[in-house]
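Below sits a lone chain in structure tokens, taken as the form predicted alone.
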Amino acid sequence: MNVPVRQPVAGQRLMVVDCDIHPAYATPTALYEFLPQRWRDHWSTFGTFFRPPLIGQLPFPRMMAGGMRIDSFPDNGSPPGADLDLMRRQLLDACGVEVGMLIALSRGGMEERNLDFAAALSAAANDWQLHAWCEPEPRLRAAIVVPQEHTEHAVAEIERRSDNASFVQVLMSPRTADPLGNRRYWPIYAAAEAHNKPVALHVAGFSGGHSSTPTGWPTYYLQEHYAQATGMQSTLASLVFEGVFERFPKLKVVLIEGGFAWAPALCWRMDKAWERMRAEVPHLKRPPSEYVREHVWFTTQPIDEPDQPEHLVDIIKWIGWDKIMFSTDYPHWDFDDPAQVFAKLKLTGKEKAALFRENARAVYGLP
């Protein structure tokens, strides 16, 4: 049963930057007003043709309340995350969110097989973010949603949107046709770097058409939820070893909702392998861990909570106090309240400010 297990904390709230908020469409046809008539007709006649076979059904594996907070369903019958006033009350006002980053995952063309339709969906999703969210609520910022398999349009969309201050990063799916380090995606990184936009990679579940484990689809949601972190590790290793960070020295990558406690161990393994087999990747001039420390940021949700809280402090120290950014994952069931996150840790005021606010302000160039 989906029930709150912690009560809201009364008193003064932290002022935070929330790096993972999921907006939803109020109706199935919410994008129609932003699509040319040609693509409205296509959608109504032929529908979408996503790479994953299960998108459009209930989440796989099936979850209670569709994976959402049970109190996040608006009274007007729209889906969780679709009602701006409710988002204001439950999240922006209640949690002291100064700036919230929208991560629009659905129908943005990232999973569409028809690449021309994917381009139209991407442009429509970005127009929708401005019209429905950023313009009526100045605390919200958007990510430029791009269909990574249509590189030409992705670059053009970055060029078209980057001058708009509401767009602060580029959103790609990490569940791609090829590993994200592949050179077919490099023009997207070049455009993001040129416009000083971080590339955001949000765990994608099954959204790339590939199963979340190397041996096939899992049986339980618990397995799917866990496997998302290992998928992020593979994505990061691809970016490092294929030389993305060496080729784009100013590129910033934000890994969203994939955890971060695994990062030190992954870097140790990559460094050890690189020491023995660096001749295979002569384009890497430094140990892999140095590229990760320089180019990669992590969001907090889902927060890793070891039995000994000080172990989490050790992990953060290794990654860097400037590399972790707070996120709630609203309106999902495992939402993190800023008053509860890191509650067991003895953090200094400077450390709290970095985690909840200052790191994100620096990465995204917020005023």
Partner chain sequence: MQASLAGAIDCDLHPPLPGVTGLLPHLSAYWRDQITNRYIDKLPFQLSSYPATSPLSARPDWRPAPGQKAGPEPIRTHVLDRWGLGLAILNPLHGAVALFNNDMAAALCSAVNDWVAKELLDAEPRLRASILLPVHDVELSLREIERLAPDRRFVQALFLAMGEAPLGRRVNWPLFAACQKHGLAVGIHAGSTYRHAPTYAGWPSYRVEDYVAQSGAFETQLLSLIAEGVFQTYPKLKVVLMESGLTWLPHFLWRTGKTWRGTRPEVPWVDRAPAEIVRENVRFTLQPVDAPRGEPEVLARVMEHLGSDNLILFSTDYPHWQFDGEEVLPAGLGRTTIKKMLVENALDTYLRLREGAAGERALSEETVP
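The form predicted together with the partner chain is what I want next, because the block you gave corresponds to the form predicted alone; please supply it.
If you are looking for partners or other molecules, they are not here, because only the chain is given.
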């Protein structure tokens, strides 16, 4: 193995909280040991049952090595993100990650159509996160994976996991059957608020039954990738206009990997439309942007890179220096490295500390 490109120097290291790390299952059956026999049998016979047309793949094949950093494939043949030692070497140690937020996307039951199976999968995925990741590596924190279409189980899972300090937030897919502001999901928000867990919404490849854009399915991966940004905007608008933040005044929402540079324009747009149409939504007591300012945080990856870096500083200023949190998206191909990600922005030490560390510590109540 060659010498690492960047040799971290003790004492000069930037300590970071990474708000988006994807752990993977070492084998396709890694979850079996956390499932009752009934569901192992079901899985091995009928498989998981999602809405996209292909089994085990997305209809928009990704650009780079299945969406992974080429250098993130472990030597032992397991998938990227499955090998804790490699994750330590490439990410936790190399990037000075003090605390890393696991976002367990795959097979957590979020998209499973069979709701009982979804419930079993999410419980298993949560056990697996503890067993395979948080217990052996204290820098990692888990998110309580919930099957959002099975509200009752989602609430029970939050109740069951909340006392464990390794679980710092609740993870849902934003590509739900109904927009996330819909009242069917409110019991989940009530539980998250009651247990003081932020709700994390990470972009998702699987649809909840709707095309990825309001005018139908795109053609190319390039477009599907962008649809995450328009989709996340609609998710935020739904939470605001349906009155989620009015009903749950202590709820915190973290939008992960959906971008953030769109947020100011969306807030201006929502405020303007609300000004005209407020009689339709009297449950909103304040302009939409104020709810966003108070309740919503954004992660940085994939960072936008305007030709003039100071344009991105405008965006951060408009959203709020306390609302943006660094993330790498390890081991995915569009990884952001903390040593490079803000290098052109000319940030002060205080601003850097906020983005890399302090904002996340505040949101998640980290010691």
